[in-house]
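So this first bit is one chain, no partners, the form predicted alone, shown in structure tokens.
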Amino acid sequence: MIEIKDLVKDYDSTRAVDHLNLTIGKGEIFGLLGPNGAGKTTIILTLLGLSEPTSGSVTVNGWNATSEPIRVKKITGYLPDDVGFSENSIGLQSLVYTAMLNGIPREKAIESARELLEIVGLQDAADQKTKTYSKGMTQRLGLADVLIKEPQIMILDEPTIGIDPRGIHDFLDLIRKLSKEKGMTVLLSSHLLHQVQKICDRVGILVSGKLLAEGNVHDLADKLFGARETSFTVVADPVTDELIHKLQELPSVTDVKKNGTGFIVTGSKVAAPHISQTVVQSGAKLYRISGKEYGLDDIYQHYFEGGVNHV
């Protein structure tokens, strides 16, 4: 649905995007993750045909975003980090206005607007002026505004800034639900790791205009940390010195430390069954064994701390 080939964007002597290659499939939720200034918004503006690349190309549903921007805009909905509505606008009227601008007849526009206000939880605020809306309400109205033209692609640029934690949870759940129900492709730009991990099928890590890694969280973690030692938390009883000694002698184990009602074992990923077997054969009861799970935070820190040296 989205194909970016060798994209470069320079602003005078500053390179905002550096030879970016990326493909996003139909119905996929892709998270573009990076610190402020990494080039995320520049990529989005290029996708929307609002900024011309220095070199390279961007195609959306087969259309060139630079030479055919109107075609791209017709199938794409964009929600910026700070949605703007006229001070005297009313929620329902704003959606109807957007729908009619996109060629939807007035009666159909009103019907769709009411349906969307209910979907985003604003049905009771439909006739209120948008200046009375909270930040979370404004973002949800912005989401309805994006959806009313029934886009094939939804681009969200830092969409949860300023929303309270409960509002963020509901907002992200709504995006994932809508994407899966309607088969929409979603590009979510954010610097907030837990939000990206919550709803995205794949993520791309962008640092200094370079896409340093992309894939699903499990595959990225396995690629980065699969060969590394990991730690296992083991809960057993009794934990004797003899058991500790037997565990220390296992070839796949490098360290064992007592930890309350159990112990922490450091070793290779294949150590788990050997640890379990040793505990049981020693006569102790094994209540739990769990390995460290690497998440997006570990992956992001690996690349962000290393910067472009990890390319």
Contents of the next structure:
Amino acid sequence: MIEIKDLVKDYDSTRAVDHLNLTIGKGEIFGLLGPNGAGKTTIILTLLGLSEPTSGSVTVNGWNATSEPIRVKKITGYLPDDVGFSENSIGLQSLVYTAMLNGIPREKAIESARELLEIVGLQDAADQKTKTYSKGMTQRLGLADVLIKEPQIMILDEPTIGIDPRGIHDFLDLIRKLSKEKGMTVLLSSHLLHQVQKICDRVGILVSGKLLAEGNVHDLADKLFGARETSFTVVADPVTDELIHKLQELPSVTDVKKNGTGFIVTGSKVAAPHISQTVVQSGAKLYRISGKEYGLDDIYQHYFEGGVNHV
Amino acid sequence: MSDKPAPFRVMVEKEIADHVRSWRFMILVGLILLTTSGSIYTILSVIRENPAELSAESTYLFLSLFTSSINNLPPFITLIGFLGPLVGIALGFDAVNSERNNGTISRILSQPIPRDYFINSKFSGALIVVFTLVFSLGFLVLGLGILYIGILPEFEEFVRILMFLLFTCIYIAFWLNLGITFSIIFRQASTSALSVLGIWLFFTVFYGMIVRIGTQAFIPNEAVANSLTLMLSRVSPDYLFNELTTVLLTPSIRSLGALSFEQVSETLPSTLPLGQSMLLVWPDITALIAGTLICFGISYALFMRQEIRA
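Okay, that was the form predicted alone. Show me the form predicted in complex with its partner chain next.
After this comes the whole thing, all chains and molecules, with the earlier chain placed first.
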């Protein structure tokens, strides 16, 4: 559905996007993860033909986004990160306006605007001025605004920014539900990884305009941390110096640190059975042993730390 | 009308609705109505009670409605020349930057419309508002005059007034475009408003003074100094407009510069026909239209090149 080939975008002297290649399939929810200034919005604007690439090409549904932006924009709904509605507009009215810009006649537009307002839970605020809306309401109106043109692709730039945690949950659920119901392709950018983790089929990590990794969350973790050490939290009693000494001598263990009720062991993945065996053999009671699985948090940390080094 | 709405039309309609409903526009209209009605009312009562008070050579009664000044009240033409640019600036100075700050611009531009629809609709919408305002105002004065004086304007008078209204619109469009241009350059609406107002003030108040002082100081020959002053003054759109409208509405003006005695001798002190008046101000007309178009061209080019998110 979306195909980005060798995309480069320069602003004056800075390179915002650096030889980016990315393909997003139909019906997929793709999360573009990256810190602020990584080039997420630039990529999105290029996808919509609102920004011209320095080199490379962007194809949406077979159309070149730079030379045929109107066709692309016809099937793509975009929710900008700083979405807003004009000062004196009324919720329902702004949706109707967007619909009419897409060639939907007024009567039909009013009808579908009412339906959509109900879906996003704004039916009671339909006739209120948009400037009285809270940030969360504005975002939901923005989502309705995206949906009213019945897009095949939804592009959401930082959709959860400024919404409270509960609101975020509902909002993302709504996005996932809508996309799965209607088979919509979704491209979602965020710097908040937990949200992306929750609803995305696949994520890409973008740092300084480069796509450092892509894949689903588990694959990414394996790819990155498979060879690395795992840490185990062990709760046991009593913890004696002798026990710690014994643990340190295990071939699969590299370090042992005491902590409160137990200790933290770093070592390879296969160390777990050896650790438990050692603890039990030393006569201590083993209450709990848990290995830490690397999630998106760590991936994020890993890359963003790396990202800082690159800069 | 087809049932599929044309996007451009929808956008222009929204622009017009936004302008007409804004407090800013209502305040300006109120201001214009108040000041002009004062001027028109005084003139009308003078015409009715003591027509001799009006200048004797003015044979066109309806034109004098627009140009006469009584009791130190400025005439309609001056008031419009003063308030018109304000209307243009008020409609234009935050055209683009307010949409940017509200976060609406990227939303609108992501709809399936060509990018220039945005700037074109801003311009067309405001221009339609200006046309409607100026022509309603002009016809209101005309109608009031007919009602009050009880005679109809001559055809030539009517055409002259139409021309005057048309050029007023173009003059306002000039300031409108300048406002839009600054609204693209500056992110802050207040910065762009102040810049356009600064330019406007400079041309209406200071430019004439500077030119006069400058030429008088450096050129001893009075005739040369005068013609140079005239030439330099015409750089100012304000001066162009005043010259243009004064000539159009005062058929007795026969020349824009100084005439020598040889040129004037043996001429009959008559008024000029419309065609001749138009010919006299043709350069002014051209310059004014060119200025308006140049301003629009600049704003168009700036907008098309500007990154949506800089």
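Numbering follows the first chain given and starts at 1. We call the rigid core the largest set of C-alpha positions that still match within 1.5 Å between the two forms. Just so it is clear, the model here is predicted, and its values are computed rather than measured.
Relative to the superposed core, Gly267 undergoes a C-alpha shift of no less than 2 Å between the two forms.
Relative to the superposed rigid core, Asp241 undergoes a CA displacement of at least 2 Å between the two forms. Annotation for Leu45: C-alpha shift under 2 angstroms between the two forms, rigid core superposed.
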